[in-house]
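As structure tokens, one chain now follows by itself in the form predicted on its own.
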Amino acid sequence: MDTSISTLLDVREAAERRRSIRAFEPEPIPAADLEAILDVVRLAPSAFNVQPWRFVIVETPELKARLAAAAFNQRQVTSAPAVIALYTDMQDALATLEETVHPGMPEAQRAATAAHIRGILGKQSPEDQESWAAGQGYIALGYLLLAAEAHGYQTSPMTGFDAAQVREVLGLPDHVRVPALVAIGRGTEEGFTHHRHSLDRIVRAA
């Protein structure tokens, strides 16, 4: 598959490009295009911009094989040159809430905002509140797939896994949630074009 391209893709072109890719070049993906395609994922949006996601990049060959196992061997995972694994983590994102409330609000204000979010998410129950954050975590998953594509390269996001399994092979704590791992790297295969639902199927006016 040629995935070359000489400037990033806008949206609509990411978007008509992407498609699920399960065979990928071996080459490693250079760091800085990974962190370039990880400083767009960073800018997701989030409710109380909380930002409870994290990330994980597996590239190992012997890291990747035990993610193999805990992902019932889907063959992307090690085709793949990197795949990342996204989780989330509300026991970190509340404890360092104060990292996330914008520095333009008066001190006064930024403390009440912290003490107000808190509050809310607070109340939840500790597996609420990562369910909550898992939500989420599904924001940044559309970014991570978009900003891949825009970058040139392909994905196979992937929700079947042993969440539990997935967190030991990456020493995770038990409480975080596992919303998906992506595949990453140049594809080889084109992939299935779009099959989608219509607007008229799926958007109605109230």
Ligand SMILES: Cc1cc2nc3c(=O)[nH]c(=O)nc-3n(C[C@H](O)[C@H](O)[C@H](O)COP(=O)(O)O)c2cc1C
Second form
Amino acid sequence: MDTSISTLLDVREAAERRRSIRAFEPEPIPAADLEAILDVVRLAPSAFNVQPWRFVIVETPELKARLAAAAFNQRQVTSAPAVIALYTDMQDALATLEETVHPGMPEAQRAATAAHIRGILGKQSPEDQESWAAGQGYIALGYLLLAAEAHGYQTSPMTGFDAAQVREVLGLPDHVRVPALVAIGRGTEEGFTHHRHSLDRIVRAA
Ligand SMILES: Cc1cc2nc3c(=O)[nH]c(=O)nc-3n(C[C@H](O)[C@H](O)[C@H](O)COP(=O)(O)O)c2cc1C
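Can I have the other form now, the form predicted together with the ligand, not the form predicted on its own?
Complete assembly follows, chain above in first position.
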């Protein structure tokens, strides 16, 4: 049995501790830790189980400097040992739907399900498809922020960047959307305490 799980924070603790952190220790993140975090993110749900998210891990100072320039020189991009670019690719997702339709279904049902999904999403313009995918991508972003915290790493999610420039820096094709960049590492600042709506303010019975 893998006992390392006992060292992780539970969801409540991770959510309470997580804050946006913009200054980090420079030490690289062990590949096994990044993999463990992304292996949680991989489990995020998405509509039709399409999983349109893809990730690029940026660790070289040269690429981080170019990413920072694309992200209005936000300091966390060069401070963090790694920046994860979360992008979505509906061309890839729709072309490979057979990978994501559940294998537990009988073959005929799998084919019909893939055709059904292609019928619905394939009708949208490429821009609408990527907007839809970005919505799914933010589910993965939430998982990523919590999973990182649970594994002892801090993060800074960002939408403040020029997406075309980010695509260019990372060699991504024009059609993909970039919902977020996430700086990740061991934080060296406290961040702000939570300032959130009360439940009363945002929840009501129908
Ligand atoms: C999707 C998303 C995009 C964000 N973009 C930026 C950003 O570009 N730059 C930045 O400094 N903070 C960014 N933030 C951080 C928010 O300002 C921060 O999450 C919010 O103020 C709550 O503070 P906390 O994260 O410390 O709890 C972003 C957060 C989210 C969730």
